[in-house]
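What follows is one chain in structure tokens, specifically the form predicted on its own.
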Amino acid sequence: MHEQPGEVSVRQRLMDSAVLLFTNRGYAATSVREIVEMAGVTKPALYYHFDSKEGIYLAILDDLVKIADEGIAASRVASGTARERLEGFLLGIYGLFETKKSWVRMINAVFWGPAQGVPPFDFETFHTKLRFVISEIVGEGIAAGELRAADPDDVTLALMGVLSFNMDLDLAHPELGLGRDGFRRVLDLLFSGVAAPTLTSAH
């Protein structure tokens, strides 16, 4: 069916309401009635757009994957040094996280919380794509001599760890979150190294 004017906003209200309820109450405990009441629409509106509670849950995740794919493509810069490309990519992904923070919070609540009978979904999709891009740039940087000759998997893991922890900190303890500027500082520190230069004895 073709959506009529105004129906896109209805769909978005339904999804935003479902995200909030799934996060706070859990998927199993959330009813279709609660979703439509929070969205200010009727049950037929939800069934028109999503067919069921399962349908709206999967639509949320599918939309997030599409947004992530677009964000990965937009953040992937082909020019510049390996460090510049990696910093630009990671900051771009963090910016994407900031725009969809409530959706990421829902995923964490469902994924790490107690079993709720949610429909199966490949949560590794985004992680796999992210790791591939970072690993590719790291490998190119090492080959070009722009990054130290370390194990590419170790470098990739370190970069992903900084990104993941910064997002988790923002979700769990927003008062301690680094924000974009803080994340950039930590990345600069990681690339520069934390160990002081070794002093060689003069002869």
The other form holds:
There are 2 protein chains.
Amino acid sequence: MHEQPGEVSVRQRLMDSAVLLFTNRGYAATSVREIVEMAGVTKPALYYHFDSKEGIYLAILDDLVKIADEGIAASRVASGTARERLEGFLLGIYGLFETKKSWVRMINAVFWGPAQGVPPFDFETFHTKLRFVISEIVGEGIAAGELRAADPDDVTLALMGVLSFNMDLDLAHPELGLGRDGFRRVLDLLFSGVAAPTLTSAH
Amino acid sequence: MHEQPGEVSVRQRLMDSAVLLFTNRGYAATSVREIVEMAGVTKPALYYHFDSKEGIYLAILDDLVKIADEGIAASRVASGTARERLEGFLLGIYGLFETKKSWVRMINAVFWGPAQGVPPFDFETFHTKLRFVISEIVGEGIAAGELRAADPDDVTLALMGVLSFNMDLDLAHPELGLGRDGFRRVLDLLFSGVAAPTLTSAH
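What would the structure be for the form predicted together with another copy of the chain, rather than the form predicted on its own?
The next block holds the full complex; its first chain is the one shown before.
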């Protein structure tokens, strides 16, 4: 599909409207008419860009996969300790989340919510890609003696847990959400440990 | 409502059936007829125990609040270090989750899923109660010098994050779920830190 200047924003407006409706009303209960009304455009505009309700839903997920792929690539930190690279990467992903919160919220609604006849989509792709990058750096960090010699899968899941919980907390309870600074603090706790540092007489 | 011996299991069967249907088909799409058919009982049995679809939904949540309250009370560990008490408490809550997985799954479906006309319920109650107990022990542990002198809210959220992510992981990807032993390992990582221990010459 060939896009003229100016058309991008119509496409974007349609997708943002669909995201809100799919999240709050549900995919099944949302009509093409409601999407175009919320976006302030006409039905043919939706059909031109997406063909159908199914089409706009899949386009949203395709866009999100593309954004995630670009974000994952851009957030990889080339140099530094394993801890610096992991913190840099995770903060990059968190920053990405902050720009697409409503889209992530829609994924939660579709993933956890009741079956609604949405076209199939492999949500594992996000999880798998993140896990791959994190476990790679974790493995290097353990091999280099920078990270604790624990099971790499446990370390990877602990890191993903901090990321995932902070995103969900922000979506579920914006007033409790820690934001970027808080996310960094909790990540630091995971690296340094919640237990008080052991006192030593060494210098 | 007065329950005779033997009626408890009908009540339980009705609730378990409703949980599955509300999770997979959604509250709005589920009829009283479907619930009683899945439970293998007649409509009057549901009306006798719960009055209505709304009634069975609220009874499920009331039961869950009661189970959570009892579990929170039973999981409090009276003695030991702050770390021992926190690990004991969190493992107790995780054990509770393991006995009521399908019910927690339903809460996720209702909480994250689209609006479906479910009667209002304050889901915050679970979060608030857990947070209260954890933050109390965290505060004592920091005051006693057993836990790192970090922001108590950060430490509390880090601990809740490990719990919450492990439960969600098990619900979303049973094949990746760490189970009780894995949950304990990740909790240990959070206490001891993912970073390699600093070498010292002290003994």
